[in-house]
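The chain below stands alone and is given in structure tokens; this is the form predicted alone.
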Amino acid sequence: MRPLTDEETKTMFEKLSKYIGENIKLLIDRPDGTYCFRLHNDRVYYMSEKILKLATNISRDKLVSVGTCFGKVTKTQKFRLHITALDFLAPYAKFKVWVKPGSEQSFLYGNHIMKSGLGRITENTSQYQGVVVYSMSDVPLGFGVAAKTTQECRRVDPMSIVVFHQADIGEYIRSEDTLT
């Protein structure tokens, strides 16, 4: 385990900010400690220093995990974003999209979100912006980027996909053996 380096801290919080713009210091200095990242096995995790300090007792190579899975790392350099991370990034979302019931499970299989599914949208979302999907009982289901602004969604036709998938919390079941 190890901190991440400075193109590596680039691209996550970078990848961060299209979903919580500038609440990204929130995460670090948080009221009950501080926190921080750490690389372990491609991996990007979120602890508290007091874990952090816990888990050096431990060799790497016994180490499975420590703290929440952020994401990954993926070999050309670039950061994807876990389902785990969604707990911490629902709260300081700047961009949400609420889902209809009946379009719930459709996009917890892993599918886009069509515009007869959209219950409301962020007022200002821009395309290609990086949006928090929540059921309409406000309980985040994952996350997506807009495919179109909140003024295209009033104006297109039912079926065209208004937010991209990226991560849902199906994704438990789907992919319970690679989310570590």
Given for the second form:
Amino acid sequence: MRPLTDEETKTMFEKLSKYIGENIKLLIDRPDGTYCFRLHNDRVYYMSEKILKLATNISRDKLVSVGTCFGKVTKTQKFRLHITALDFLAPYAKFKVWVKPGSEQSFLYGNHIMKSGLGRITENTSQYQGVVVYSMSDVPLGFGVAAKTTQECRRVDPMSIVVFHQADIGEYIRSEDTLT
Amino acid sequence: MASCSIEDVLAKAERDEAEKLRSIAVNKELDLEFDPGHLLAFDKNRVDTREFKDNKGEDFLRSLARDNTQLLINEIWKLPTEKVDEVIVAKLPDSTTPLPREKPAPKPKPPTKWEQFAKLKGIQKKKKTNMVWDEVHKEWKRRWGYKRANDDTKEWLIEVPVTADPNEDQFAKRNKAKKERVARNEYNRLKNVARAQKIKVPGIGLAPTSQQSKSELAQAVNVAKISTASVGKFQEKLPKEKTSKNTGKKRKFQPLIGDFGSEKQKQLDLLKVMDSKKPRLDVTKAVNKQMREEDRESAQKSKKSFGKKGRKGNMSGKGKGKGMAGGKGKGKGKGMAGGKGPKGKGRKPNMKQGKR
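Alright, leaving the form predicted alone aside, put up the form predicted in complex with its partner chain.
Below is the whole assembly, all chains and molecules, this chain first.
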């Protein structure tokens, strides 16, 4: 386990800011305790310092996971966000997409969201903007990338993709063993 | 007097004789074992400790050494002699005592790259015959080496392949390929030797043979820079040259539980820098906004000229989004138009705050 280097922190913040913008400050600077990011086995974990101090008592090869896993740093030093970060992305999300109940299941199986399944979308979403996907009852389902701007979404035909799937909570079952 | 002198003389002669014999004859209980090859004599006789302790043992030791050496010299005289430069030299036979090793036994050599691979794959060594039948020359030739069979560098006629450059020298090409194979074989052999003896081989780029890549050159430069007596402390830099911060292979990270406050501060600073680097003016948004404004103006103009038709036409053309904006702008525009009259374009941009 080690702290992130400057480059790794930068790539991670860039990725996170795509979804939550400048609300990253709220993750770093929290009123209810000091939380920090640590890297272990190429994965980035977010934990309080209490948990960190407890985790130092476990040897590296026996330590599986600490706190919440935000994502992993790939071999080419890129940061990949995992579904386990959803709990921290959802409350601070800037651009949201609501999905109709009919195509909720399709999204949870890993498919992209089509215009026919789109319930609502925040105004002024730009193209390729990171969005958090909610169900109509405001339950966060996952996150993705907007394929079209809000304006275009209104005009386009019902069978075209409006949100690219990146992660959904169905992954907790599908890729159970790779999530840590 | 004479008689006693004669007796004396005889006795003296006898004594001298005994002396002489004593000098070369030594009485020992057990015979010594000799190894003339090593000039070695083993004396297995018991040592009388009382004699040893009498006069501190010096005389006893000296006489013992003298006796044994005498016996050894006697043994040497028994060997065949020859005369070398007016000196009588005895020819020593081969030694019979086995001596232990002088130096430690050689360690088994580490396997070469091929041997490791063969062991991994389970490849057995196949016995090959030394001579191969060469069909062309109709005789038996070596498989490898001097005047071997199927030597492609020795052909007198080579067909130029269709895909090859007609001006290329095929004979030279084959010779060059052979030289490269030989060089590569030699290089690999040396690498095996270096691995066996754990000699450090210079890293990539430090013993250049061919074109270097940028990273190899950079590494060579860095190594050369610190190869001074002061480890590169007083070496000048080029104006725009950056010192590579990671010297060597070991990376240094921050401590795991460092100062949380400073860590937080660093991250917040990083965020601030990232924010400042992001362009204030989002180009696409600005362009879209400008386009919307132009559409609204043209809509207003057409509305003025066509009245109801123009308005309806506008709404359907731009869809809901633009229509909403148009509607909002239109409402205000109507008021403004009423207020400002023929000026039309007098709408101020601060009216359109947009939907943030």
